[in-house]
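Below, in structure tokens: the form predicted on its own, a single chain.
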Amino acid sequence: MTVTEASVPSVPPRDPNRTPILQARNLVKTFGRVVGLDGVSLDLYPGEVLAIIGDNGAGKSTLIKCLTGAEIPDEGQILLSGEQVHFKRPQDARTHGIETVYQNLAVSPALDVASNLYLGREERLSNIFGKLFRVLDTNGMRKRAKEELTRLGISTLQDVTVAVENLSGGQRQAVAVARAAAFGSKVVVLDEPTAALGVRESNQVLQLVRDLRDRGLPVILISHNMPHVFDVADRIHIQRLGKCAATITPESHNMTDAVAIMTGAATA
């Protein structure tokens, strides 16, 4: 059956008493004559998974890059906890509590699990050796890494001294997600976290996403896998031709509806 505009139900309104933790307002980003974003707005609420879907060239990556400091929008506003922020580089977003797990994971295979969790945030000993000779607190970082993995319920990584190159794809993804969860105090962004994983490992990552949400940490999930999106997302932001075509929920729309909106065969 072909989905028509009339057959697509409208999304229920959001609770006006809830305050978004992250907001984008009328973001515009151009690359010469190419329009990456054309007035895109977005709301992310505490304790929810917001999926972002769209065809290639729809503006998903550009939107995420603007929200995480990898790109600077030409126009529009980004607000975090109600206050406007200006990210000029990814480090600015990380300083404000926004952590991103990219598709290539950005882990160091030669380092162990604990070292990867603290990559770029290494802690030194508090004594003279750490202050004068900059000796790292290896044991302390391993202890805290183990505690963080336990807190997240990640049971597949028992030994934090194992080199990441010896882990499976799902375990590497778990390391990257755990690092984001450990330091992402406000928002975690996951870019295609299950793209290269099998069924079992994908399910483990999806459970991690649910666990983050249950802890009250909002998650932005970028994915082409529609079953995964409809499995874990509370709301779904659909990008099309640089604009937000619709924001729907798994309760108000099905996968066929989402694909129809994404391709322009229907509107919400």
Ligand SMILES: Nc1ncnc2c1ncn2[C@@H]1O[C@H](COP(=O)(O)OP(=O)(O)O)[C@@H](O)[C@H]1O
Second form
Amino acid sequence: MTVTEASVPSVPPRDPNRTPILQARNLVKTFGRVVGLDGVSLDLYPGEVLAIIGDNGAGKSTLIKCLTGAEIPDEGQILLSGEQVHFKRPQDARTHGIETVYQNLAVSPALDVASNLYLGREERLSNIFGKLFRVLDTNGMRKRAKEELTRLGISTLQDVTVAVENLSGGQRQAVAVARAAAFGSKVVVLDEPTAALGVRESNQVLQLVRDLRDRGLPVILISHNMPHVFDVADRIHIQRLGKCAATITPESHNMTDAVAIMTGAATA
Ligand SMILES: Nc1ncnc2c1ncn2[C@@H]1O[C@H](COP(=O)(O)OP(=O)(O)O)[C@@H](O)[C@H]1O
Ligand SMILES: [Mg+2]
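Output the form predicted in complex with the ligand next; the form predicted on its own has already been displayed.
What follows is the entire complex, opening with the chain shown before.
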């Protein structure tokens, strides 16, 4: 690693000919006088894990919120498969296939696995009971939930009728990730998915992230855990003081380098 101003701040993705699925161009977001994002660009390519790291206050959450419709940027563009999009609320991003697992898990403990997967997109019976009395198609949802879990390669959740409160922390996280990855989503955003997990469970979630990537689904992973980031990420976007300080890869830089760029002790 060189510590010169002139060094190239970005490493190209594995296949530069591919079109990014998701692009951010010069996003600016201010909160009164506080600058949350100061002209941040980002490319997410098909089938890659892009990690976002940075110190507290560096703008990681604001960046993710702008990409997932939870905040509206003041300036800049967001493009999905090359087309500009304007998300006004998280549901807009979901409709476009961008699913987010926020740090405080959005699973309902009392509901079973299948109901959690279908949370917010419940299916009714197609007969008169469904139409008139809004009766849920529980069996149908369970069947399709199982099929989705199989398709996603999630083997840790065998029984979709188990209440989520009876699952381990890692399995709950798997439910949340499965919910985000299921039903035709295009991009999965995970905010600190291993923060509350033990070593074995973290490894399961990291394997799940790799599996999603290998099935072609790109993942944005926000994490403070350098070993996890270096273990699973294809590229690493480093936020510092509201800007992207560098985009590196586990091959181009080591963890010490990444921390140095994060803290401003070095440039890429
Ligand atoms: N809703 C908000 N109101 C005021 N300031 C905010 C708000 N959200 C974020 N900020 C500020 O923007 C900056 C970036 O914050 P954030 O994106 O949460 O950083 P990170 O997630 O990297 O810790 C910080 O200075 C933070 O205090
Ligand atoms: Mg944050």
